[in-house]
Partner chain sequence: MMSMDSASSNTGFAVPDGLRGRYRRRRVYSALGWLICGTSFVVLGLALLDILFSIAAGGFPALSTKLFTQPTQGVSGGLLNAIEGTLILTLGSVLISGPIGIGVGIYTSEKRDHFFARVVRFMSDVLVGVPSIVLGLFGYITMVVGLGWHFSALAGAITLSVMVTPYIARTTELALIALPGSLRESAYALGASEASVVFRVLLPSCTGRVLTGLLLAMALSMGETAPLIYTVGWSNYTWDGHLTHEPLGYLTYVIWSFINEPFQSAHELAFAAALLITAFALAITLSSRLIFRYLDKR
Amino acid sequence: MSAAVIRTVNQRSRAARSFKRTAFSVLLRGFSLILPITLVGLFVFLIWGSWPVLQFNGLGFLVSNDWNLGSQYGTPTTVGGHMVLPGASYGVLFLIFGTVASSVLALLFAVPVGVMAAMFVAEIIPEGIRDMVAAIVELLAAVPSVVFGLWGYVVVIPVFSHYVYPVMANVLGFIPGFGQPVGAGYGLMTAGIVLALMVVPIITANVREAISAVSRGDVEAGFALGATRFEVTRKIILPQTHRAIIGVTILGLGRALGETMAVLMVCGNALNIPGNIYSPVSTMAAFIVSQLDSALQDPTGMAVASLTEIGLILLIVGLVVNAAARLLLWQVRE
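Form predicted alone: give me this chain's structure on its own.
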């Protein structure tokens, strides 16, 4: 084979490899753009769908506590240049309260349990079975939310309404919001308990990783100085993992804020701010699901647009919460 033929073959081979690298790079870049394009598309869709209500309600949508689809059999009227059913009003203050209250309550339960479980898995369990136990804990995050909702409906509601909530009301009744009546079990406390169980695996898994990243030299030095395991945990491990704990707490808050089916099955779907911690409540995500069928009966489309605006608010809140959590976790890794 002549030298010219060999050079031609080599040139073609290099050109083919260069083409493959270029094509692969372009393909990867195309796939990497799918997620930001999807996010932008969601924003555009939600803003477009809720634009009539954004003009009709203004900021009153966030501070009003009156949700009424209006008379389904009445003749639509023009209010402020928009066609609405007679008596229709859209206010979601009670939804904002229910969403925030149930999520915060869930974190009050989940953070201590998740952090202590992470410390137990990372520090106490024998090393031979540590990875297996950690995998089992993390598998809880893969359980469908409707399963947690069924557990709350079948177990938490009857047990807590008959045996736990009455005791709480009698013992803690002097605290505003903890007194009678305890109701039938559907409400804020039950939603918080169910959400807590869903958030615990996220907190446990991330905090365990942070604890595993703590310098073993620092831990051993603490034991060498005569410190107890509690003192080592409090003075060495926790100071080095506090940012991670804050970050995963916010990450868990994002999960709790957007949960739908599990909360829908146990919250009671009230259209007002709850009178106490046991009263029925509703969250933004659960409310969208529960009201969608009725909203579709509105010929003016304002009810569906209002639900779309709730989705827009929920998306913005979720993005802000998760972005804050990611920033804190990145600081920890640095």
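Given the form predicted alone, state the structure of the form predicted in complex with the partner chain.
Keep in mind that what follows is only the chain, not its partners or any molecules around it.
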């Protein structure tokens, strides 16, 4: 009898165990699908949300420069099978220009400064306190983007528009786009500066990691040849981190292209291509937020759909840029 009991207990627990096993593997499989589904879902719903405007605009909106939501109080008219407000058109060339220009400007500041700061921390600061010192720069990543925006609004804009930009305009005025007028401080240059500070911690952290991965043998060989520490860092360590630097630059580009709040608060939200480097601009991400209120007033729904279309472009650009960066950084690690 006892043998029979043991057998049933064994069978039961075996059944329970095999159930648990299947449940666990099914669960794992389910988890494996969540991120791919999210990614596909992002595409599907953004395309769905912008579908009417995709048809209405075609591809011409990318190169035309006339953003106009149409007359709020006019009767919606039908153009090409779509109900739109009279006079509505959704060209976004100025946004593409503003986004690319502010991001490139940010990287021009952030990459050299970030790489040099990483060199300094990795080679000059003693090992015992290195992590603490590095945290000073890398903590910038923990500051919320809207706080960067606030700081840009209350510190960078007044200080730079009064003291820095006038000097810059006088000294660099011979370069087209750098001369007067400097305006009120809202604009491309300020956006670039704030963005640069937001991108820098990613660059510093990754370059520092890449530097610590350089083989010590090479470094010691450099010293044995009589090179100074700077020469070793500049000519032996840095060339070995080139790929990481390129990867992290692209990563930073992705971050800068999609940054919303900080840019929104300092860029000036212009609806045209800026006249010089100090003039107000708008970026795609910032524009999506700044236009929300007026877009929600559009009874035809075309305004929200056109903002969604901008979001779709941002999504595609963000994915491509980030995938490229990750592939490069993965190669570096392996």
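By rigid core we mean the largest C-alpha set that fits within 1.5 Å across both forms. Residue numbers count along the first chain shown, from 1. Here the structure is a predicted model, which is why all the values come from computation and not from measurement.
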C-alpha of Val44 moved at least 2 Å between these two forms on rigid core: no
